[in-house]
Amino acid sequence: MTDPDRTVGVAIIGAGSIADGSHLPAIRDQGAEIQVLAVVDVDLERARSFAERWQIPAAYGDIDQMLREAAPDLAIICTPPIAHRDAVVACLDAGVWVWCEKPPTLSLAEYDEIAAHEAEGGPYVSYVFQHRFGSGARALREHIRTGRLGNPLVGICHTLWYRDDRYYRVPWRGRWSTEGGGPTMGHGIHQMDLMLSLLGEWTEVRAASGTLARGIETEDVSMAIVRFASGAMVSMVNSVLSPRETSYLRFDFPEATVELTHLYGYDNANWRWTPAPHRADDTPADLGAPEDNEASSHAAQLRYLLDDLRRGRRPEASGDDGRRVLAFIAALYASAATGLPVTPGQITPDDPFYHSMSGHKENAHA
């Protein structure tokens, strides 16, 4: 599709809470630019109920049938992680662009397998990393690119959330073979993706993880020290054991400290811009705090994606750009399992952590 004015036809795959609470509101926010043609779910009755609630004209229990009959331009994948690969591949092979929920896949092997089904000019698959798209993050990324605040030096990337035992009663959660990992994979991935999208290439990770309180296969907490090519060092924590929940990122530069404190989303009010002592009289605006106030949201990312789709260009959070955080997570798990530092080049197809975040072949999704 290269018509910048054409209405984009969309299909929803997976009629669960993330589609209901995040994706349909984001679609409605686009106005006439987008039209929902169909919804698919393995539970056809749930699909029909979803379609009735959102006034969607067609409901299906089979992806292939939907692709043939509804012929969407874009499919939004809202299924559990274990179902991402097959759904994405089916859509790409039908010539349909894809926007897929996180985590992108269960492993780097799956990610690379999916990438082979993309074509130059599209269809492409992009992944839901909406925290990149708020005005605060986009302003800071530009300042890092231009060196406005100096080179980044010290960072903090904490996802301190709380998930109780009831949360893990859902059968696919907390298992390597169906969720891909614990809070490192399913929760902290948002903050880590934002950190990596800002600071660029990492060079080494040293990590530890544990299952301290939840009766699950995966970890319920992980910690890491990360070095970046810029020289910056970052402390990371991913937890589902933290009753006072917060998502916290901090970036220390020679000229300022920039902080983001939120939970599941932010706007400019969640950012704090503090000048270095030698710039004590500077305001946040002097440091580069943005004047426009675009909140991080599914709606914000979808606007960018629709523009890329219409122009036939690779979107943000796809290809190598979408793979970066998954490769980092694989390295973090490898370091936690072995007790050794891991560098990016180590996680190759010969490495067990390329095929499963657990490092065990039996947990790979065949």
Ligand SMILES: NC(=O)c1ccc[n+]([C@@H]2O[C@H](COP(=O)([O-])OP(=O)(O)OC[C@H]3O[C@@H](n4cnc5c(N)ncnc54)[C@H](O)[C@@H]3O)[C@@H](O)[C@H]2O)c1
Second form
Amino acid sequence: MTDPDRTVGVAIIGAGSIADGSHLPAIRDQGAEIQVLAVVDVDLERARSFAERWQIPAAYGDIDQMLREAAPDLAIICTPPIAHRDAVVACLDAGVWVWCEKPPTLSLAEYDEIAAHEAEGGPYVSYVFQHRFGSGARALREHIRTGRLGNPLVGICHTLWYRDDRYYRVPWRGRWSTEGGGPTMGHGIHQMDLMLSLLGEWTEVRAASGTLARGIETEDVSMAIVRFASGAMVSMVNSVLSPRETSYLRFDFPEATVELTHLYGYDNANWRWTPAPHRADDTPADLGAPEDNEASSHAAQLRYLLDDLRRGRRPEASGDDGRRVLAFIAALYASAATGLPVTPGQITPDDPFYHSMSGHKENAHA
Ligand SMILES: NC(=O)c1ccc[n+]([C@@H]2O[C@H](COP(=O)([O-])OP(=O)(O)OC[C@H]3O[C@@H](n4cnc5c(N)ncnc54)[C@H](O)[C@@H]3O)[C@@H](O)[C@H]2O)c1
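Could you drop in the structure for the form predicted together with the named molecule? We only have the form predicted alone so far.
Let us now look at the entire complex, which starts with that chain.
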């Protein structure tokens, strides 16, 4: 599809909370650019009531039937992680572009298997990493690229959230085989993806993890020290045990400290730009704080994706760019399990952490 004005026909796969709370509002935000053609859920009743609530013309219990009958241009996959791979592959094989919720897949093996179903010029699959797309992140990425604030030196990447035992009663949560991991994979992935998208190539991770308080199979906290090719060192924490919740990223440069404090999304008011002492009189604008104020949101990422889809261009957060955070997480889990530092490229197909984030074959999704 290379017509820049054509309305994009969309199908929703998985009619649960993220579809309801984030995707449909983001779609409505695009106005006439999108027409929602169909919704699919294994629970057909759920698909029907979702369709009624959002005035979607067709509801299905089966993805293949929907693909044949509704023929969407784009499928948005909002199923639990264990169902991502099969849904993405079915859509790509039908020539349909995909925007799939995080975590992209349960393992690097699944990610690479899916990538083989893409084609040059589309269809592509892009993954939901909405925090990359706010104006604060875009401005900072550009400053790091041009060296405006000097080389990044010290960083903090904290996802300190709280999820109680009730949250983990949902059967797919807290298990390696269905969720792919604990807060590292399911929650901190957003902050880590943003950190990696800003700081670029990492060179080593040393990590530890524990299951301290929840009755789950995966970790409920992980910590890591990460070195980057730029020389920067970053401290990371991913927790679901933290009653005062925050998502906190911090970057110390020779010229300034730049901080982002939010929970599930931000706009410019969540960023703080502090000059180094030798620039004490500089304002945030002098340091490069953006003038436009685009919030991080599903709507922001969707806008970029629609543009790429219409132009037949590989979108952000797809291919190697979507794989980066997953490869990093596999390395983090491998380091936590072995007690050894792990470097990029170490988790190859002959490594158990390539097939399951737990490093155990029995958790790999056949
Ligand atoms: N980007 C974000 O900020 C964010 C936030 C929360 C959740 N998520 C992600 O969104 C996804 C869904 O999470 P949720 O909280 O909405 O889950 P949910 O359990 O509320 O909804 C999932 C829905 O998918 C349906 N489903 C399961 N298997 C299916 C299949 N094979 N085909 C069709 N439908 C199927 C279920 O019946 C259910 O209705 C997960 O990957 C989760 O990690 C992302």
